[in-house]
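Read the single chain below, which is given as structure tokens and is the form predicted alone.
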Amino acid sequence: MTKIIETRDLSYSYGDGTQAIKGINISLDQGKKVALVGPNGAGKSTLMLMMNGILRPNSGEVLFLGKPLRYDAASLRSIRRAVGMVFQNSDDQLFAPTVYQDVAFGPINLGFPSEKVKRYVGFALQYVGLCGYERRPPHHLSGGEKKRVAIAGILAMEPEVMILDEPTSNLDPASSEEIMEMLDELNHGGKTLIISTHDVELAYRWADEVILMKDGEVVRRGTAQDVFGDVDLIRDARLKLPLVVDIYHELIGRGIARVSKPPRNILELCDLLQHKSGDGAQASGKIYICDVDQVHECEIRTLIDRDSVSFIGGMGTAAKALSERCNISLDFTYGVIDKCILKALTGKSALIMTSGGMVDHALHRIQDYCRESGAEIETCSLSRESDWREC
């Protein structure tokens, strides 16, 4: 794995003498989803601000792709293009009179020609689902829409890494899930994602790697199951356990579960309980995976009517836009893959509507689940007309 960001003996103190970061040494792999977790004052935001040069360490260094950050104007402009940051409060990041001008600010400052600026802004707004918002004033938007504009402003600069400080702060549950799903899409498109969060449920199910911080230091790093599996450490950091981990430990205490690691999600928890009860699994339903960028709308309707699809899930901006346009009611708009697996295990058929790299991601997730659990779920990936005839 390529190390994309590293810190070596990194320390930082604020002007009032508060030491926010104390000798941190970490390295982050390219293409990963990383969550920094910890209580208030742990140093998460300060560490993130040093990763793209907004703050300069008092001692130690930050490296990007093996090269130490330099702090002259040209070097900072370069690193902030490669490592984009979305702040916790979107109002701190949005200042232009219109959405278009806000998203275009970064590319213009980077010296992109006007035609390239227009093209990149259009792509970024389409990606975050805000086509048609170009002339709107950002301060008239909802919290979730403001967050999308802030993300679009970073996307328009083509970063390799995106850093998001509390990406779901002050958002309603549906908007929070949509933002995290968008980050999943970006990750499967090749971007390295780093977030800070107090939301242990989010960090536990989303991150490839969790870094637990306390009092300016890294106290534990590893997979979500490794970090949140250390109950005493999580409580010492003044965090709560994710609900599924809490239930798992209750099951352990009652002698119902004996597996070595807690489940990552509801699907794994259900498998654990079913295995313990000894109930035999019934015949599985079928999961269709549809690439909405390549399949005509009428063909989707035909599939739903012809094959008696019981449940429909939409992943990504394109899928949700199509469902609105075609008046297709979505049963699942987040956690789509696992929810469709759960329904298939009860003998129901489900359709996952998505696009791009998320098509292969959904297929591989189902295949991995079947291999690990021993379940047999028939899948059909639909991206071309010939695929429909075969299914």
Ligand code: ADP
Given for the second form:
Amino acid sequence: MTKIIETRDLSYSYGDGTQAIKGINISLDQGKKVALVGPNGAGKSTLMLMMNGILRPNSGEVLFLGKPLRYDAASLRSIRRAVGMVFQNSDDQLFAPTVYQDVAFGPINLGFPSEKVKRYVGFALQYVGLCGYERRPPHHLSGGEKKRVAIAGILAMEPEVMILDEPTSNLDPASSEEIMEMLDELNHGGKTLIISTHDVELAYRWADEVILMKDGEVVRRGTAQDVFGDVDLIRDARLKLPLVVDIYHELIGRGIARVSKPPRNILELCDLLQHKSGDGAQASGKIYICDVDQVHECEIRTLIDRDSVSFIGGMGTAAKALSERCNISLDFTYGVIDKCILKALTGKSALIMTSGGMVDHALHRIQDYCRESGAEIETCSLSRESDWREC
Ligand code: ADP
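Now that the form predicted alone has been shown, please provide the structure of the form predicted together with ligand ADP.
Once more the chain from above appears, this time first in line as the rest of the complex follows.
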């Protein structure tokens, strides 16, 4: 696997002598979702600021695709294009009088011709679901909308890596979920994503890799289950255990569960309990997967109105836009695949509306789940009009 960002013996002290980063060695794989987790002051933001050259290390080095970062103006421009950074506070990032000008700032600075700027800004705003917001002043927008504008500003420069410092801080639960779901979509499109957070629930369910930091050092890295499965380590870092991990340890302590790894989500927790109770699963409902870019809205309406679907989930900006346009109310907007599997396991049928690479991702996730759990869930994929394919 290609190493996209590496650090070697990286250290950084601020001007007042605070040593924020102490000899960090990490390497991050291309295409992964990585969460830097740790309490306030652990050094997460400082490390991120060094990954795209905003801060220059006192010692050690950062490598991008195997090459050490250089700090002359041209090299910095190029690394900041390749590794885009979304700040914790959107007001630190948004400064232009209109949304369009804000998103266009990066591409204009990179010297893109005006046609290309227009195209990239249009694409980025569409991606984050803010078409029609071009003339609005960013400071009049909600917190979630500001975050989307900040993300669009980075997207418009076509980065390979996106770094987001505490992407959900100060957002309400629905906005947080929308942002995290957008990040999933970007990752399915091939982007490497690095977030920092002290929200353990978010990191646990989202990250392919967790890097736990404390006092300027990396104390553990691994899968979310490896890192959060270590109760002492998490407590020592002054963090909470994710709820499913807490329940898992309780079940282990009472002798109710004996599996060696904590469940990753509610679906796995329910499976563990059902397996333990020996109850056979009831007949499963069906899951429909619909590619909203390819299927006419009437087809989707027909399916829903026929009342064969009890729950509807929307994954990605295109699905959300269609649901708004057609007045289709979504029951699930985050964790959609697992929630639909949970419903199918209780005999209900569900529709997943999505697009692009996430269609196959949804199908594979359901098939993998069925293979691992032994459950039988009928899945139907609709990718062209009148073409339901039994999978
Ligand atoms: P985190 O993102 O994990 O909360 P930070 O990287 O912001 O951690 O901070 C790491 C350490 O560096 C903390 O001790 C913090 O007080 C210190 N620090 C951060 N920014 C500055 C600054 N501009 N000047 C001096 N110290 C700073």
